[in-house]
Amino acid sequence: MENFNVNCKDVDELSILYLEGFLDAHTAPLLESEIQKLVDRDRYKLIVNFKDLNYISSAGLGVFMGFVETIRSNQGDIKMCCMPSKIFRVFDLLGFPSLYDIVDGEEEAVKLYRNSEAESSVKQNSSQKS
């Protein structure tokens, strides 16, 4: 059995999770625990970097589905990046690209947050003027 590891780095209001190894029913609780810790700290803007993930099972996919409602109800999101093609194919088969932003690079994911913040700021300013 391969190992699984998850590391987290906070960059301003963003939390970036780096997944590594084999994410299945045995290792999914570790990812669930890491995301729960972020939610407990009111950190709702997540980027998940899949660059070093070798395998994901339905249990691993389920972790993201289990948190997305809570995270989005707190003005956050889960953006995904750096997926190897074999991992992306699993997400694609299950329709995840219509539910989540999946981009090639981590910087793109950061930009998606920055762009949405800028749009929110513009909307707030225009609603205050009217």
The other form holds:
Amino acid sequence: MENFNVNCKDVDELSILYLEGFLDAHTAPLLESEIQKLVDRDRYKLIVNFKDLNYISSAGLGVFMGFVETIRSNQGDIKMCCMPSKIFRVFDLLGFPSLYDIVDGEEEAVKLYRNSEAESSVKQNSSQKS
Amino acid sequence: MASKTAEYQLKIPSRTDNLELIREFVSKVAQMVGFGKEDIEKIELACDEACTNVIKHAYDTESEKNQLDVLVKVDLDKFTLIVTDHGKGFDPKGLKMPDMKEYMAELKVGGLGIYLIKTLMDEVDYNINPGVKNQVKMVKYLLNQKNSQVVNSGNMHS
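Same protein, different form: I have the form predicted on its own, so give me the form predicted in complex with its partner chain.
The complete assembly is shown below, putting the previous chain first.
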């Protein structure tokens, strides 16, 4: 019985993970190995889409905590979107909204990356000029 | 006041692939008792966290011999969830509750389940006797009327 699934899609430099089913101590290793594969390919700009996730326990939250430091130190991030309110409540209990960007739609998450790229290129340009 | 108590028990091998079944069991009982959707989710998650701690920490290996015992007691005013194992146990009283800021800064995962259980349930109590019997008792009051229940029962007795 496989009650959890991760699908991954690359869009330019972004990798979007679609989670489906139940994320607990039994299924968390699958998510861990999928994120590890991305990190191994030097893919650090992740968007996690929670639309079809029905359940999350601390084992699932721990997977993101385990990777976020490495990912951010490589100019990447884990941005989250489309979170059902049931899942958001668990994130909220643990104060995760102050640690991660959690937005309504996938497009918004993409925009956050694009905006920060635009900002950093503006910064680069201005520092080159000065 | 006559107290109507019902008990529901699930004895199951201590393995992570049984977590879903455990959640379904407690969630069905909580639903039957009349908890709302959000309370059922809280009970389900607290039970998962307690059982995950047993599977990951109380027993060294996942084996058919290692049993996990989930007992639900339903009283008029409260729902008591008791998770018992016979492994080495771990005493959460010795475990520092994570300061969330510190926790976030250090990105540590340990102790998160215990923090969640405390947040999700109204009362939590541990009875640890390593190798013999370890118990986590979690209580959720019906309709979350913890204080008014105390007042009501006081009135009835007076």
